[in-house]
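A single chain, nothing else alongside it, follows as structure tokens in the form predicted alone.
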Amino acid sequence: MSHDHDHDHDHDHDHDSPSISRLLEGSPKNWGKWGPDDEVGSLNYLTPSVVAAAAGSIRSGKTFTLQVKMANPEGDPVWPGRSGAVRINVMDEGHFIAGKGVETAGGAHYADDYMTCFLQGSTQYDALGHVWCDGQIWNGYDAKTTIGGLAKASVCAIAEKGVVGRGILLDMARFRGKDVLDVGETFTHHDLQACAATQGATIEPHDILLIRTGWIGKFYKVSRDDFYSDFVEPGLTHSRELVDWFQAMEIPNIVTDTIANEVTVDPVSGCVLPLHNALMRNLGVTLTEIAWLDDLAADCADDGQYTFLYVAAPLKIVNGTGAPVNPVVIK
């Protein structure tokens, strides 16, 4: 009871732009739906029967990989404030030329290297415990469980389960006749359904939604200053109706070619990334960001096949807030 009173008190502080907790009051939650110890949320919808049916989407056997290159000399697209991966050689032919190589029986030479990176600095899965409000993460775990590493709802649980299901590409950029959506351009679940219909496909329950905006493709075509100036990504915008639709459709996973899956600043509420709480924290929908969708989209436009088998498994980072992934689409 006192907990609720505390929340009411918090809500009185700011009447101009609502807190995310006030914005999401009454919004559906799946906490406890899969038991008190669940850490993978809506991925539970991807049952063996759903996976077996998804395999039926394969027609030609064409494959596409969706990760952007890491430690790319051209730069890595990352959230403002993060830096791209850095790869460093620690052994190569130069060491052997200089007489500093490690000699082995038989005389084989080798190269070795290591890399430092933000775990969310490439195409990646968010852990369900990555973002929260009101002191609780996914499934109601205490936010203090994130201190020093995610003891609950880390990306490792997602990595151990793996993500396999029917994917559907929703090419919003092509649907709107653009190479790339505009800064801050928004769309809703109604737009996603209209896009699917135009493509000759239908979003079905348990589908993994791959939403293309052209945004990551833009990163490689413009200067870094152009990409990050007035940085508000295009994407889904929050509404209670949209959240209810995700809940009714039992969507397990959203995959986008943006860095944060949703419009950066919600134009209605003024909140930053409210869907991270409404969908990921509350419903357990996994978010996959910075996906490379341009090659897949071009092929889908060419052959008219917008549904396929989607397979992904992020790295098993213990206590991680996220982890790099190279998803595979099989058409």
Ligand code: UVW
Given for the second form:
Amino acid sequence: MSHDHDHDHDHDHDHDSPSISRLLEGSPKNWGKWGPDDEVGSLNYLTPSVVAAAAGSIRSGKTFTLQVKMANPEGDPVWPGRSGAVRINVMDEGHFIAGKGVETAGGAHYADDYMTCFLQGSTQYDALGHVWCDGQIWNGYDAKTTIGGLAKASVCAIAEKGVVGRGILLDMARFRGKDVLDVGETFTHHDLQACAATQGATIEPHDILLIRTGWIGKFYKVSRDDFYSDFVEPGLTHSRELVDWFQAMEIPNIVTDTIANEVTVDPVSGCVLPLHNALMRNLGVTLTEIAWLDDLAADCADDGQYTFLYVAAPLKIVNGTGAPVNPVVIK
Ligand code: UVW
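Next block, the form predicted together with the ligand, ref. the form predicted alone:
Now the full complex is given, and it begins with the chain already shown.
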């Protein structure tokens, strides 16, 4: 999130837009649905029977990994204001040549490194407590529980559960006949359903939605100036009807090849990222961002199979607001 915008309860100071809390008045919430201590929200829909049924969507055994490369010298796609992971060698053959290596009996040499990163700086799961409004995070926990680290609804809970279910790829870029959706281009749940139908598939309750826009592919094809100037990502756009559809479909997880899962600025309300609150904070839908979907999409277009088993477990970062993940799809 941008760190320099200060919102009051009714209006954004910079724009003539309603606050997110006003926009979401009356919007459904799943707080308490899975008990007062819940930290994984809609992942509760992924019961053993749902997982066992999802395994039935495996046909050929082809596998795909969905993380973008991390600490990539070409750059990591990150939200403006964040920076990519930095990996540094602290031991390698150079240290041994310089007489600074740690010699051990038997003469083995080794390389070690460490890395610093934004936990939202690669393909990642957001903790349910990552974004909030009105002083309350997921399940109604006090926003003060975020101070110094997420004491409630951190990514660790998602990591300990793991995410396994039926995934469905919704290739919105291909559906609209484009390599990549335009800056700020929006779509709705109706478009997702039409896209699925064109692909010969149907979105079922409890499906994990993998939505491809081509946006992360664009990061690797254009200059950084091109990518970040006029930065309004394409994506889902808020409406009450869309939120009700997610609720009725009991969607546990959305996975997109964008940095923040939804159109950056909702063109109707002017709010920035309202679905983070409507879906994640209120319904407990988990968000997976910066996914690499281009190879999977090419294969789906080739073999016509758009549903599969999806498996992911972010790292168990205690009190973390998010964590890197390398999801696996098995077709
Ligand atoms: C922002 O916080 C902007 O997005 P994300 O959910 O990717 O961290």
